[in-house]
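Only one chain is included here, represented as structure tokens and corresponding to the form predicted on its own.
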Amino acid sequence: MLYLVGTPIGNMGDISSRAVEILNEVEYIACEDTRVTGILLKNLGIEGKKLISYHEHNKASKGNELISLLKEGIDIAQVSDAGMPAISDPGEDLVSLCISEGVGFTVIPGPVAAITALVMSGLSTRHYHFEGFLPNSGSDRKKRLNKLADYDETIVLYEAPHRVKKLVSELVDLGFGSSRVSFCRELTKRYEEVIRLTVVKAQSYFDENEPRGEFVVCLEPKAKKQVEIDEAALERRVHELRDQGMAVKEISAILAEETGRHKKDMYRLVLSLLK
């Protein structure tokens, strides 16, 4: 039997007694990083377990090895470094293999960073879309980002610290400037932090505060309706912001937030009005 075991996302006290029981009973434990899982087992007082490295880069070969062991009647637990296996984790592929090969498996529930952050965000939890990790770059990333504009429910993403600023800029360009967003980090740990603001304000925030740690980003849907502003009022607003010493890019971002229009459209409009 394969056991997909949820592990703590930060606070060790969040592991369930059932998870500890299963980790104690199985012969093998498949894990992303044997060092990380080794620390977990040491903290739980579990010794003598055979650890098998199973991660995104070796899942094709190791998956078949695990299936062979399971078919021999050996019980195996699969864990991620933190949270639930199969959620943005190669455990998803292992589950598919078990189904196709007729191998039994079950889930030992545990913490999930996405759900924890969603509740912490203060945004709607009735309906949500879990995006997980976006592609790092290129056309695949652009395609997934453009797709986000179609959703009318809270969007949950995972993002690495060195790409947070890029993500915020991309969201502003897509017209999410006025959307509320929460950036959650260090969840369940001593220095847990949730930053709640709008997407456009996140630009200046992260310019002043360098992103650190892995983030769960919870994003309000893109505004579907644009705020109607007559041309004369819009021109007055542009000159008002310019008189405050703001550059064209800053004015465009503010107007995109205030009207729900695309930042690039606002940029072109501001340029034309300030000629």
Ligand code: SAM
Second form
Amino acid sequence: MLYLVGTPIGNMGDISSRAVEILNEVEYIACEDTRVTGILLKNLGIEGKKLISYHEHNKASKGNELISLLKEGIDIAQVSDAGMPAISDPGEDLVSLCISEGVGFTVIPGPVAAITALVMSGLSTRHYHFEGFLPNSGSDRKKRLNKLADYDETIVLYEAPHRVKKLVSELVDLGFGSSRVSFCRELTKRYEEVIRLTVVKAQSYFDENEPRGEFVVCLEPKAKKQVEIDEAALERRVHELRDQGMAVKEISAILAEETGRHKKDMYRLVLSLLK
Ligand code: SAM
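Go ahead and give the structure of the form predicted together with the named molecule, now that the form predicted on its own is out.
The next block holds the full complex; its first chain is the one shown before.
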């Protein structure tokens, strides 16, 4: 049986008694960094466990090795360096492999930085979108960032400290300036801190306070202008802009800005009105 075991995100007191029991009982522990897990086990007084390194770069080959051991009836725990395995951490592929190979697995739940931060943020917890890490750079990052503007719920991101300032300025460029945001730093640790402000104010805050430590960013959705506009007035405006010589694309962009409606929806509407 495979056990995906949640471990603390900072505070050693957050490990569950069931997690300790399972870590004590299994023969092997698959972990990201054997040094990190070694320290955890030492803290828990667990000795003599065989550790198997299982991380992002060896998960394809090691996954099959783990499945072979599991098929022999050997019990294995999988842990990540911190928090829940499979949440922005290795584990997801192992779960898929277990399912496709008919191997039993279960989850021993533990802390998740995203959920801890979401509750700390004070933003709406009713609906949320977990983004995790954005791609570091390039068009992949841009694509994911642009998508953030579409969400109507609290957005939860993981971000490395050296990219926090860049993220803030990207969010300002995307029109999130007036959104509330919380930066949850070093959660459950000695220097735990939550910074709650607006995105635009975060720029000057981080100019004066260099981001340090581990961060979860919880972001209020982009403010939608959604101006009430009646359909007849909208049609008149479309024709007015058309008479000024504008193309459908330009008209849609202007009306999306004026009404707060989505550009694509506006494009379709303008097309149908000008048919
Ligand atoms: N599996 C983990 C979980 O369940 O939360 C997430 C692992 S991910 C590789 C590491 C990222 O989680 C960090 O870069 C940071 O964004 C966030 N994180 C982890 N521990 C944290 C903490 N104590 N305080 C703030 N953020 C934390």
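Residue numbers count along the first chain shown, from 1. Because the structure is predicted, anything quoted here is derived from the model rather than measured. Definition used throughout: the rigid core is the maximal C-alpha set that superposes within 1.5 Å between two forms.
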query: Rigid-core frame, C-alpha of Ile22, shift of 2 angstroms or more between the two forms; finding: no
query: Displaced residue check between the two forms: Ile9, CA, 2 Å or over, core reference; finding: no
query: Threshold 2 Å Cα movement between the two forms for Arg237, core superposed; finding: yes
query: Between the two forms, how far the Cα of Tyr267 shifts once the core is aligned, in Å; finding: 24.5
